[in-house]
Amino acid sequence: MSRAAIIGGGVIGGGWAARFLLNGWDVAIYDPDPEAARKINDVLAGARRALPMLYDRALPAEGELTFCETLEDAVTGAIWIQESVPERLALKQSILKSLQDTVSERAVIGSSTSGFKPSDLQKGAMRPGQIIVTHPFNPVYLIPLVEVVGSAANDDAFLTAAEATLTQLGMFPLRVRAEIDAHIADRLLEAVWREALWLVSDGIATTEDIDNAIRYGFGLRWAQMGLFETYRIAGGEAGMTHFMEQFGPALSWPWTKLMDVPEFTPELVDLIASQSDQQSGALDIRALERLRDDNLVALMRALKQRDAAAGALLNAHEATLGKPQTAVPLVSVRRVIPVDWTDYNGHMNEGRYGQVFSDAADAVMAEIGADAAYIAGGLSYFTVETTINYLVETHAGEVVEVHSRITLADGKKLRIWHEMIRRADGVVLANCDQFLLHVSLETRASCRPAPQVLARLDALVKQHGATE
């Protein structure tokens, strides 16, 4: 079992702990804050609910979480150490330097710093080439981007290996090509933040106006195309060249105050804080986090269906997750019910039960060799009839399994009995009786399965005690 150490248990450290833990790593945490365990467990509660909703397969078994009394205890045996202490350079340098006395020389030491360059962090370190910047975004357990920054002291192979580990966690490591303060993403965010402060300070917009401009406008485009590709489309058939020629002159117009920052007077702070409280103060922080996570899950699952942007990353990561092991009955599905599968009543809608049992049938087909390659050869099973019984309400976040058993296998006829079970207590939530016929895709008529499928089906039938 791989082991990670998290140094600093705030929002970012807790998010890193969740990302590692829910991907099967053992995690040790060091934070002298007496409230660290409570804060981490609050973050973990949100992560345990949200992250599995992104996937249509079960994540690995959760690793073991340990809170350590000393820094040395936390990093001992860890192959990845993630530093997430407050953004003070001297503090970070001191911690990074001291932990090198204990950690393996092959371990990765990543810093979550949003602003410092790796060469700054490496000063005074025994092995500077072991320390890199791995800057994530909140919530770390859902947002895949992590900026990876090295210095001249870092070997390229070391950075590449670190990126491979992050990819295994379902993240998107973005290599920053050269050191620069605040890396890439935060420099872009800082530009928008400065302009937003001016708009509020000058009475042009409220905090809610600015948020609405982003979430109902360009934020939707940025979520799936980013900045340059969005503007390429804006250039029409002539592409980016036309866009640059058309809008380039606007760069010299007084449309921005990016080079100046409004003075942070008590009046400005109070103005922004009061507008923010009016905008969303009715919800406490946990409710806001849950709303954010649910919206991110729904958006990223929509992109997943299109195999685009963050959704394509999810599909690639999901392909590496193990499928349920063969058993009697066959565990054909193991997953978490996502929030976008629920309706206005708050429970899973009828169509999604069909999705679950269809996925279960696909698993049975794969088990007997009637998979995509078999279909490409011109043969398949078609569902003729299903009868679904809805027994108990199913809610978002619940972990379910489908147990599938073959009840009839007679030449071209196949019948499967599926039960969807809540793992927490074994309650059967729904069941499905499914009847299929084997067909030729060329003639669209029923026919006997290929010999190799019949052989594997026969073995499964004997396991399941079906009628032949």
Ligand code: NAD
Second form
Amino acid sequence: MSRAAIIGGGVIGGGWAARFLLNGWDVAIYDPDPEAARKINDVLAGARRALPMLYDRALPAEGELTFCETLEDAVTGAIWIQESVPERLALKQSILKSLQDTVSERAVIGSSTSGFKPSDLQKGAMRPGQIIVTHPFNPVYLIPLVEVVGSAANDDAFLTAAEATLTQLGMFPLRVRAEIDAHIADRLLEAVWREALWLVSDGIATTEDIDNAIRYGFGLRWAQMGLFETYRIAGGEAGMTHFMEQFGPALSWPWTKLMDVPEFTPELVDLIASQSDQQSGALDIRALERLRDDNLVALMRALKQRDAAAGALLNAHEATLGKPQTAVPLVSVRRVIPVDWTDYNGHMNEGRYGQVFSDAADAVMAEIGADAAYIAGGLSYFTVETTINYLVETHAGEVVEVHSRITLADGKKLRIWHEMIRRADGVVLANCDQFLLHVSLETRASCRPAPQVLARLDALVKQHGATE
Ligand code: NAD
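Please show me the structure of the same protein in the form predicted in complex with the named molecule, now that we have looked at it in the form predicted on its own.
To see the whole picture, the full complex is given below, headed by that same chain.
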């Protein structure tokens, strides 16, 4: 089992701990704050609810979490060390320096720093080559982006290997081509934030107006295409060159405040804090986090269905996750119920039961050899009848399994009995009787399956018995 050490377990360290743990890594945390364990467990509770909902397969079994008394205990045996202490250069340098006495030479030491360059962090270190910047985004367990920055002291193979590890964690490593203060994304965000502060300070907009301008407008475009691809389309058929010609001159007009920063007077801080209270004060931070996470899950699942942007990344990661083991009965589905599958009654919508049992049937098809290659050869099964019994309410966040049994395999006729079971207590939430006919995709008429499929079915019927 791979082990990660998290140094500093605040907002970001807690998020990293969740990202590693829920992807099957053991995690050791060092944070001298006596409240650290409570805070991390809060973050973990949110992550355990949200992250698995992104996937239509189960994540690996969760790793083991240990809280350590010393930095040395935490980093011993770790192959990835993620430093996430407060953004103070001297503190980061001294921690990075002292942990190198214990840490394996081959381990990756990543820093979550939002602003410092790797060469700043590496100053005074024993082995600068193993220290890099791996800058994540909050919440680290859901947002895939992580900026990877090296200095002249880091060789390319080391950075590439670190990126491979981040990819295995379901993240999107973005290599920053040359080290620079604040990397890429925070420079963009700072420009937007600076303009927003001016707009509020000048009384042009409230904090809520600014947020509305983003969430009803360009925020939707940015989440799926970013800036340049969106502007290419905005240029119409003439494309990017035309867009640049049309809007380029505006950049030299005084639309923006650019480098000026409004003075952080107590009045400005009060103005922003009170507008923010008015806008969002009805919910506490944990409730806002849950709202944010559920919305992120729903957005990313929509993109997943389109195989676009962060959704394409999820599909690629999901393909690396193990399928449920085949046994008796056949575990054809193992997954979490995502938040976008529930309806106004607060439980899973009936159409989604159909989807779960259809996914279960696909797994059975793969098991009997009626898979994509078989279909490409012109033969398949069509479902002709399905009866579903909804027994107990199913809620978002619940881990379920479908156990499937072949109850009839007679020439072209096939009957499958599925039970959807809640993993926590084994309660059967729903069952489904499914009748299928084997067909020729050429004639669209029923026909006998290929001999190898019949033989596999024969074996399964014997194993599964005629339980119905
Ligand atoms: P935070 O204040 O929430 O957490 C910092 C944690 O470090 C605290 O729990 C503190 O007890 C602990 N700590 C302090 N001294 C320590 C020491 N000597 N050894 C071990 N732990 C120690 O801060 P944060 O927001 O999690 O930020 C951490 C880092 O992540 C910063 O470098 C920040 O720039 C970066 N970052 C923050 C965000 C964000 O949105 N908050 C996003 C990306 C990166």
